[in-house]
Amino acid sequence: MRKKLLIALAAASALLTAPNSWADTPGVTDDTITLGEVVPLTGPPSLIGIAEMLGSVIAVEEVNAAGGINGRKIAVIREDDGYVPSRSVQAAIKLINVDNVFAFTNSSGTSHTLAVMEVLGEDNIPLVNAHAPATAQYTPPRHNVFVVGQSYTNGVREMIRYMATQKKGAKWATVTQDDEYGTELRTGYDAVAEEMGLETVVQLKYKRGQKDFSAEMLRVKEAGATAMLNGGIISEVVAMAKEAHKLGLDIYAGTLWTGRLPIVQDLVGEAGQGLITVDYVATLDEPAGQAFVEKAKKYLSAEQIEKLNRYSVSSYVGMQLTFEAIRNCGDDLTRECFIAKMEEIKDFDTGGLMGPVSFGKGVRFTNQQVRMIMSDVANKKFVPLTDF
């Protein structure tokens, strides 16, 4: 009897003193989970980066106000890369080696994120990216990287298909950037042009950072184009639209979701009336977006509220997915458990901020349903034309 008692006590003692598997997991303590973000908080792209950051601030404040996740509060350390890829890598290395973060949420631009992914892959550090869903980030799929959104190629494909249906017999022009971003846009356009037999009268490329589009818009006018893929990001969208307006070019134009930022509408003025954008994120004017803004008012200043845009919404959804995987790991949180639980997310309800979100075994891209949105400059609104 005494021998059995001693064995039982020894077993109990071993259980009490055995380390939890999370004990050696970077960024995880008894009461805190530390995440890292690398976003552009300075320079022209900061209007995206700051909005993105504010989305994560809202999500973190909300979850911590409710007591955290499984007894742990969420902490986020953010680094500014100024939209420079080399700085993105430096910031990621600092977050890993100095700040000891558990995982990365949010990211910078396409090339910046790809560079950071190489660093994270060395130690299988998770990344949930709801910012720049470029194809190269999930094709082929990487074990530790999860991308929320829709590809530029598929976004353009759906937009051009919609526009071509609305304006039959149009003569098409494309003006796109001479880099990976532009290549994805051209790939999407070319697929629909072949599928629907579109008449393409001119296809032009511009240099990254270009300011003056007078020559390009003049060529578009001389080619007799009546519809155009405006392949700009932010300032380029504005410059093309204003130059076309100046030339008296009556053209049906469409662009990607970066054209759906309030700053674009403010800068382009009447030249942007009727601009079509494609997106997978709700507008801030519809019920889901209004509810998001009301939630934000609990945690942000009035000045910060003014800086919210569609990137705040996508960031918030990305954080919700991150929290869901953490929550489903229970007390024993490890990176491998997190990755496994991310894979299990299916038809996650975003409350109307996006369509349902799903990953899967070996699936690292959510392939969100897109919708068409029109810029109503006169009323300072973005009007949904289709549903998710």
The other form holds:
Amino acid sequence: MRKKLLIALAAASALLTAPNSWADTPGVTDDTITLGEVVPLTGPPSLIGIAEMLGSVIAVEEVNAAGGINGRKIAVIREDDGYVPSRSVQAAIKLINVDNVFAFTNSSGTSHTLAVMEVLGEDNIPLVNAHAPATAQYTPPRHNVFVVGQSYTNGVREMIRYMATQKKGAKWATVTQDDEYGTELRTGYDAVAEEMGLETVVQLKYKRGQKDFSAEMLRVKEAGATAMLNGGIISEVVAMAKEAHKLGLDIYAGTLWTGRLPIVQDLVGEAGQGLITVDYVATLDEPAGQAFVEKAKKYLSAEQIEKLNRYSVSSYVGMQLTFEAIRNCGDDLTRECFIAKMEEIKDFDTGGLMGPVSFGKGVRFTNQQVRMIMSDVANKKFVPLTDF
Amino acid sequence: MDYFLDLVISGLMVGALYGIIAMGFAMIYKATGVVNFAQGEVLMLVAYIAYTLTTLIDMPFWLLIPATIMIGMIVGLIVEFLFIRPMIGEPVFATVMVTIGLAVFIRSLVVLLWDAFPHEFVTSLSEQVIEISGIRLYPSQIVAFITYLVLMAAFWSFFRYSRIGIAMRAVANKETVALLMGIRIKHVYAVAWALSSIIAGIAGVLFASIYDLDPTISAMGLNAFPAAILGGLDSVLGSGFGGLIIGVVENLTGGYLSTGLKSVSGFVVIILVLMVRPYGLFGEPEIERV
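Since we've got the form predicted alone here, give me the form predicted together with its partner chain too.
Let's see the whole complex now, leading with the same chain.
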């Protein structure tokens, strides 16, 4: 009897003290998984950061309303970096050391994310970044960093290829920013220009934050360009389009995905009619986007709904991928398991918000299929011209 | 030739805005000896208040300008009373530091009270392009240039004929003597700040109506600074004229040399000019007997 009692006590004690691997995993408790985000919620890029945060809010509210994942609710601690890289690093360190987050989702700008990645790498903390897909974030691939989207270089390459087939024999101009972002755009343009033998009549660089583009657009006009890569981000896209319109320059222009933010359409007015943008995310005007907005209405205020844009969609998809990997780890959630399950994601169905999403062994970039979208200012819509 | 003319005209259009802002720099320097590093931020604050007004009241452009003048005056007087007046008698360097702090404060205040998103500054001016002898301009650009000319003429008359304008010149010339002659220095300072804010506000509203309104508009202050140095920091009209030179030089550089050198070219010009005339093109040399 006494022997049986001892065996039972030993077994109970073994069960109680058995090392559950998740028990040592930061940010994971019996009932909660805590994630961290460093996003720009103040400063000019907050237009993007707030939209990004709202996408993550929708995803978290939705999953928690459905009971969480494997019995655990999702909590996200968000830090504002004001789009200052040093603050991004400070925020990341705080999330790791004070808040003990399990993983990071979303991100700030390119250089900000690269700086944060150095901090995450020390502890192999996972990052799922569906926001700023710069080449340096996945080349070479890092074990713990998963990038969802398409690079600026490839985006431009595909867009110029499309535009060149639509307007054969065009004379091309490029006006791009004099920084890393501009370099990525020029690399994409140069590759496709060489491949297709495009006639480039002028290539110009502008200073970040520039407002007046009169000299640039006059040079484009003087060079006789009929098609143009508008390498602006938000205000610059608007300023270039307005200046071209003022000069009576009938030019076929294309820009990257920031060019299809609703605010760009509002600011540019009729000067932006027909502007081509390339993107890997659905518009909010098409059925998948409409369904997303309807879902958002359950969790966000009317004022927040107004702030949704493509970054909300990409952020939402990034969160879905994060949840999928967490779900597939089951009860025993660890960072290594999470990374392994992220690697296993193959042809993930985003419900039409993006093309199918895949990672793989050593593959840390989804290389999303892109599509062309036209700005229809007159009807305040973005019209898809191609499919994913 | 058309290309050259286009570059010059568009340079004059942006230069007129630089000139207006530069006049604000010179106004304060002339009266108080202080370089106001918050000029761009005051411009931004007035422009944002005016923007809010346009979203609340359907206001024609002819009414927007007097409204901007009122807002600018109030902002200038508040800034002078709260931040500058307590610095009277303190070293100029300390006052300059206060203006730097003020710039940071106003930038944060604007983002806090409004947001950091770009906004369309809708005015009653038409968006239709106007063509004059082959030169195509937006109506808001033409209005900006006319406003520049009006301000230049108004300030020339102000300094030449008005009592307060002459008092300002006296204070700028010799503060102690002006004080002994019965000029109320505090009033002169207040008027200088009010006028400078009015000028900045007008520039802000014109700039926002041509481009758009976001907090980066405050950088216009820094962009216009070479114009003030070039024209002469103690010459309001000279600074205004300096704006046109900087605008044209930037555009010709961008048009013929490199667009990447546009923003640098203004500074190159002031280095060259200051080597020959250290007090600027229209500034007055300080001569000391030894």
